[in-house]
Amino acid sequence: MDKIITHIKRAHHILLASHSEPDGDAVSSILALGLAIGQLGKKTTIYNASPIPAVYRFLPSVERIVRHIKKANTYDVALVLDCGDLPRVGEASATISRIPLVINIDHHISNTGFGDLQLIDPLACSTAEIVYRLIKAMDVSIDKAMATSVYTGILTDTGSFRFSSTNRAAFAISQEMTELGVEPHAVAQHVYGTYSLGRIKLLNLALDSIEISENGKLSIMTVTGAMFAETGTHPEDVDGMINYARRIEDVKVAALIHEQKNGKTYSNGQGHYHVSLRSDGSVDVAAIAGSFGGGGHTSAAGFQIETSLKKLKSDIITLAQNL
């Protein structure tokens, strides 16, 4: 950690990035650390390839997140957070790989160890926990804006303290963040309490799409481009929907197939899909995602793939035979 801090303090312009299709931890981590580094007088660019889900747009300075970056020689250091593999950053991954120093900060056990320096702790409840430690070690005072992001990252990545990743630090850090002014009910209201009418309609279509394997141990939820068009919603509105498929009685693994646009034109029923996987804790979905070129945690993982929806569903259903 000391070496990472030394490089941060020597740098003039630092890029912070997290994985595309970001969750609460990814968004919160780049914002909290970006604000902290800003207090050191450093120039920062905060990047994510995807639109930020509506439920996280309340976070302080979220408007600073950009979706495009400049040439690699613009930056001295790149901090890549909550990302198990550099390509998960998205289209900017090639540019980031050419930045003089790439620092990998993550808590995914499936992290590939990319970058020049790594700060990886699979025992951390979230990347936000690691960011909290790093900010403390940098001797930066955590203000309410940073605290809000740290708290939100921990809250969302522990499933409101329900997931097995929840550790003592999750509660201790959250308590400290509330003492710095974070209001848990306000954060919860933003993250869990407010939905647009379009998102409710999208959820209704997604629930209707659920398919269950013959043995009842695997569920598949599908969200297509046509569903977005019908409901006037956006890809970020999918955030959290997989939990409905995961909570079905007797289901051990839930999969959410999310059709994505990436500028390509497909034929023969082919498409580009992001697949999120969740388990009840008894199945290692990181291993499953890894077999498709993805990664994640034991109970939460994902991958991207170009194939037909029919074949993708067939491949996923086949997994149920071993559950």
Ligand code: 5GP
Second form
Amino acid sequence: MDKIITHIKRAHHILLASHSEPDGDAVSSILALGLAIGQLGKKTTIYNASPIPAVYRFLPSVERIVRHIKKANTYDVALVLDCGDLPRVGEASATISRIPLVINIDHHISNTGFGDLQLIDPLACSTAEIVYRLIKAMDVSIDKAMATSVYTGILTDTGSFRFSSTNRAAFAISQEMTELGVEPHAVAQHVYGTYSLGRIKLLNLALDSIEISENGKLSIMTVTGAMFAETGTHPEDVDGMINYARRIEDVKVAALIHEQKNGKTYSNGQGHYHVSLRSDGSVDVAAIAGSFGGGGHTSAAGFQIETSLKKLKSDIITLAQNL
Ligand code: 5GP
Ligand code: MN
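To complete the pair, please output the form predicted in complex with this ligand; the form predicted on its own was given just before.
Starting with the chain above, the whole complex follows.
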């Protein structure tokens, strides 16, 4: 940690990046740390390859997140947050790998250890928890804007303090953030309170798509490009839907397949898919995701794959035999 802080304090222009198709932790971590480093008088660029989901657009300074970066030599340090591997950053990953110093800050058990320096804690409830510790160690006082992001990262990555990632720090830090002015009800209204009509309609299609393995231990939910088109929604709108598939009685592992765009369009047949995996805690889905080239945590993981939907579903259903 000290070494990382020395490099941050020595740098002129720092790039902060997190994984594409960001969740609450990925958005919050780059914002909180970006604001804190800004307090040190450093120039910062805050990057994410994907559009920021509507529910996180209330976060202070969210408009500072850019979708393109300049040449590698523009920056002297890159802070890569909430990414188990560097390609998770998306489009800019090749450029980032050429930035003189790449620092990997994460809480995924499957983290590959990429970069020149690492700050990885698989016991942290969220990357936001690690960011909180880093800000404290940098001696920056946390203002309401930073606190809002830290709190939102913890809230969303612990599934509102329900997932197995929920630890003592989740509550302790959240208490401190509320003392700094965060209003839990206001955050909850933004994050969980309102959905577009399209998202509700998409949920209906997603629920209807659920299939169960013969032994009842595995469920698959499928959201296709056609469903996004029909409801006027986007891949970010599937966030959270997998929990319905996981809550089904006797289900140990749930999979949510959602189609991604190949370039600008969805393709029929051979497509590009993201698969989210969740377990009831008794099965290590990070290992399953790893066998498909992805990663994550013991009870929440994922991977991307180019294949046909039919083959993907049958490969996933086969996993049920070992449950
Ligand atoms: P989600 O299913 O919500 O996209 O992701 C669940 C967890 O799995 C997150 O911690 C996320 O970082 C990880 N994950 C999801 N997709 C991928 C992937 O394609 N590669 C890797 N390494 N991790 C992933
Ligand atoms: Mn995270």
